[in-house]
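Quick heads-up: it's one chain on its own, the form predicted on its own, in C-alpha cells.
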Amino acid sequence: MSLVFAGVCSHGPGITGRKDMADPQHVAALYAAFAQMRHKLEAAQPDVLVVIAAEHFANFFMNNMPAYCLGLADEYSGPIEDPEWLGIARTTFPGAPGLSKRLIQSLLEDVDVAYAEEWKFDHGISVPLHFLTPACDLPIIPANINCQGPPLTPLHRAWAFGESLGRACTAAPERIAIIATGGISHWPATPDSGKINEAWDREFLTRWAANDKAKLLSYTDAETYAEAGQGGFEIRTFIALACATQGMPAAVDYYQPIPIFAVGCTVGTVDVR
C-alpha cells in the first residue's frame, strides 16, 4: 500500500499571523499537536505530500471556478499574502509533476478534475506546511476543491473524488501522505469573525473520526451556512479524506476553539497501518 499517512488540521491565518494575541497556553498545545503531526508524517517517510485544501479566491475567480483541481507544477510558492501579516515566510516548495500527472489520469476515471501548472500557495496550504514541512523539502501536490464560489461540489462527489483519489494514490509506487486542511465552523471576514460554533465541530469531529459516511453526507449547504458559517463548506476536504482513509481508524488529536484565530483549532490523524 503506497498510502503512508494521513490526517486534518485547520489553516487559519491568525494560527500564525494572530498567534501573540492568543491564551499562550492554547497556542502551546495546539503548536504541540501540529509538532506530534509533524513527527508522525517525517516518520512515515513519504516521497510526496498531497495537500487536500480549499483555495480563497488566491488562483482561481468565478470567470473560472473548477470543482476539482490538482497542481502540476514543477514548483510552488507561497503565501501568496504579505508574510509579515500571516507570520510565514516566503518561500518555494518542489513540486511532483509525474506522480501528479499519473494521479490526474487516475482521477479522470472516475471525476472531471481540473489541473494546473501555476499554482501560488495562500495560507490554506501555507499554515499547515509552516509546521509540518518547515524545510520545504518534500514534493508537494496541491489539491482543491472548491468551497468559495457556489454553486459548490455535492458533498457527495466530494466523497467520491476522495475515493477516486486514495484509489490511484494506492495504486502508485511512491509513499504517499495526505492531508486534508480546513476550517470547521467559522464565518472569516464577515462581521461574526471569531464566533466559533464548537458543539456543531465537535459532532462533525465524531463523525469524521468514525468514518460515518451516512452522517458526514447528511448535511446541507444551507443547514451548514446557517450553524458553521460559509467557511463550514470547507468540511469537504476532511470528507474528501474520510473516503480516501476509509476502514482506517481516524482520531482528533487536538480541538479548541480559538476566536482570535478566528476557527476551531483542529488537528486529527489516521492509523493508515
The other form holds:
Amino acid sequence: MSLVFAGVCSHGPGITGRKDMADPQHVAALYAAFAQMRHKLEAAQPDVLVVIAAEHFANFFMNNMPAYCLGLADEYSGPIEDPEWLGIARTTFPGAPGLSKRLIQSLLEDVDVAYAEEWKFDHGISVPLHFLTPACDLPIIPANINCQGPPLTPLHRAWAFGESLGRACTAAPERIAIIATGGISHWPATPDSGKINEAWDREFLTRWAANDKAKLLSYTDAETYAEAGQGGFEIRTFIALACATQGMPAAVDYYQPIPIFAVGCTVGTVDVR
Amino acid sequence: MSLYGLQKLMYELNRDEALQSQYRADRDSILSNFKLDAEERQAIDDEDIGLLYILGVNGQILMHFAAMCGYAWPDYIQAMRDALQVHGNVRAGIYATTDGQGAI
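Right, the form predicted on its own is done; let's see the coordinates for the form predicted together with the partner chain.
Following is the full complex, with the preceding chain placed first.
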C-alpha cells in the first residue's frame, strides 16, 4: 500500500488574500484545521504529494483544453497571481517527473489523460500548499480536472479518473499523499461572491464522507449550476479522490461558510490505513 | 463579439509577467495580436472591469486581470455591481448573476 495520506480542502484565494477582512475566530479555526491537516500529512512521511486540482486558466485555455492533465515537470512555479493580492510569495516546488511518468503511463490504460512539462500554479494549488507544505520541499505532482471551461467532463468520468489514479498510486513503491482541492457551492469572482448554499454543501460532504458513489454521481451540471453555482463544478476533484480512496473511512474535519472567502471552507481527511 | 480573443488576451497576460511588462510599455504591440471589437477594445483601454464582466469574460480570468490592473477586492466586486445597473446582466458565459444584482 503506497497511498499514505488522502484529504480534501478548499483553495479560495480569499483564504490567504483577504484573511484580514474575515471574522478572526473563523480565520483562526480554519487555519487550525489546515495546520491539523498538515500535521497528519507530515506524520505520514510522504515522498510526494499529488494534488487533484481545478486550475483557473493558469495553464489551459479554450484553444486546447484537456479534461484531465498530470504534471510531468522537474519543478513548478507559482502563484501566477500578484503575491500581495493573494498573500502568498512566489516560489518553486520540486516535481517528481519519474513518478509522474509512471502514473501517466498507468492512467493511459484507462483514461486519455494529457500531460504537461510546464505548469504554473495559481491559487487553486498555491493556497493549499501554503498551509500544507510551507517549506516548499515536498515534491508535487499536479493533476488537473477542467472544472472551469465547459464542456466539462461528466462526473462518472471524474470517478473513473480517480479510480485509475488511485490504482496507479497504490502500485507505485513511493509513499504517496494525495489531496483534492475545490470549492463546493460557491459563486466566485462574481457579484454573487459570498453566496454559499450551506445545506447543499453539507449534503454533498455527507455523500463524500460516506463514499457514496451513486449519490455523488447523481448531480447533473444543470442542478449544480442552479443550486451550487459555477464554482460547484469543482466537486469533480472531491469525487475523484473519493474513488481513489474507495472503502476507506473519511471524515469532514472542518466546515464553515466564510462569505468573504467566497466558499464554505472545508478540510477533510481519509483514513488510508 | 470576439469573447474568445478577449479572454485569451487576459489569459496570456495573467500568467506571464514579462508580457505584462511589455503590455504596460507598449499596449498596442500586444493588442494587435488579438481580434477585439470596438467595445471590447474600449473596455480594455479603460480597464473597465465592470463592462468586461458584462461582456462575458469568465470570472476566473477576470478576477486575475482585475488584480493585475490594481483593483482591490471590494472595488472589483463593486465595479461588477455597478456595471449590472448600467448594462443589465451578463451577455455570455457561465458567470451571470443569479438575479442580475449580486447576492451580497
